[in-house]
Amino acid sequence: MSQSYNRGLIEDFGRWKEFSAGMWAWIFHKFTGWMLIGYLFTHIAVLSTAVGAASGDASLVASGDDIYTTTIQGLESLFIVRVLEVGLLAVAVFHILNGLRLLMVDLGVGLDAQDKSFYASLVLTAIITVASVPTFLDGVTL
């Protein structure tokens, strides 16, 4: 009979403290990237609802009975959506960064930083997910 491996008790949530920048490195970019899947089948789900346009239709567009445009314009207005595409943007743009991060590890390149490259990475996303709040919040109605 083989011996099983104790590796503690499941509900231990205390062994997140114990955690390296490169294990939370890997859990983020595993996060971000379910989270980029999981938009994509989203959006794909959106808009293909909105199948009027596809017919290429010219009065359609015209009279604004376009589905298309309709549901764009509708859910542009949410500010809820707009809140949900700045959170898009810091995903994606940390998903980029760390895995620019990951290849220049994999490369060779700042093997001694990665802590650094990290922490630099999610900063970066920050900075620019700041940075562009007021272009996604511009023109919505609270």
Ligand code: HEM
Given for the second form:
Amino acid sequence: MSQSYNRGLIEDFGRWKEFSAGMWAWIFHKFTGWMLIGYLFTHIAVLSTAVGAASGDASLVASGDDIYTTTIQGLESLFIVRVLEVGLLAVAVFHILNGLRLLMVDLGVGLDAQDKSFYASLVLTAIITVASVPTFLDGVTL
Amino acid sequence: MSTQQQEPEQPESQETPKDPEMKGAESPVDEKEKETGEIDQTTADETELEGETVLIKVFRYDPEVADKQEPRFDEFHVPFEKGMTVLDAVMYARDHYDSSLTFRHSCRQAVCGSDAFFVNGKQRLGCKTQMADLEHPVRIEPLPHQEVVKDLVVDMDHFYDQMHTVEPYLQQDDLPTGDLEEQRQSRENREKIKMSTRCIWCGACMSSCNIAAGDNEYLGPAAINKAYRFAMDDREDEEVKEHRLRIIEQEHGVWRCQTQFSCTEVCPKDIPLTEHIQELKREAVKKNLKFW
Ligand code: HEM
Ligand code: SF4
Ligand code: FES
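Right, the form predicted alone is done, so what does the form predicted in complex with ligand HEM look like?
Whole complex next, starting from this chain.
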């Protein structure tokens, strides 16, 4: 080979408008999987620092003034935390639904409808997310 | 806008024309051309293309020509004809405007697999893609993720190497005795491997695969499909099948596939590549999991 031209990877993410259903499903699944991992560790960190006081004074716990209760109440009173919870639900629901789709793909079931099942996961995720908004945003002010 | 190119009187020289975008080549409508062509087999609006010229933008690169060392796009106005394929369009451009325009082609009927291009952002076979089915102007580029040798010609060596890795030939020394040495296959088994035998080695699938782009050692959809074609063939013995499964279950084999379905979507022979890869994954697991 005398000389040739390597066009590199410009064809990939620069062309996201041309991606097909299966490609989007893959990107979203990766993204949501790692978001869930991120949430898991944040969750552990926040709770394990908050339970420090749980062993403490029974009267504080009874009156609801222990660190655990105040931490949770403090977080839940923040509008941004409520919005993030809606986001977490959306991410988890999509990951589960598309995860089921991937299990079907692995078993070789319904491969001809793989794009439709991806769109179905998206639509279901959207419906469940929207339906959850009243519950998650209940009693919080900006 | 009914202008079109006039054919040059003199045969083109091998040199690049001084006017690669053909700006100076506009001419009044050729009456003869105007009478030809209705489009019926297409999705495009019939009146839109009839007797018109279509604009193609073709990727140019040539390490031996100074102003093509940096890749660029050349535009050609090609007179549209009923049934015109992408390959017809680039051939017209080569024969009438710029004889240095380089691409591979041979059979013109989706059999030889030499003319896979990247057309409007998708890997397609030039001779199997109707111009009228495409959005205009039509952008024609060499296959992505392969080194460009010149214009639309890419280096296929790596693709062929991967194909040969899976030993793409029937392995059975135990031939039937007698005059007839033919090895018979059951109808059911023929049906089973039918789609997988259709591969024409065009490389479109490999080029579309995001995993193959990131992992140069990945066997790729075509090679795995080739392995499937033989692993599922009953005429080979069980040991040979196990040997084949050992090849495809390696680190850069079937497990690299992330079921993005890109390959299945571009394969001009409609081979269900993802399905075959998934089936081999299950076969590989079954081979290694023996509880009984
Ligand atoms: C019912 C719940 C779940 C189902 C059905 C599910 C299913 C799946 C499936 C099928 C895969 C892809 C495997 C492949 O590449 O083919 C996957 C990947 C993954 N999942 Fe889940 N999952 C679930 C819950 C979770 C949870 C709770 C977490 C995090 C704590 C998580 C994190 C991940 C990660 C990080 C990946 C890998 C993403 C990557 O490819 O980089 N999943 N999941
Ligand atoms: S599997 Fe299809 S896309 Fe891939 S090389 Fe063979 S014919 Fe071309
Ligand atoms: S020219 Fe042979 S496949 Fe297109």
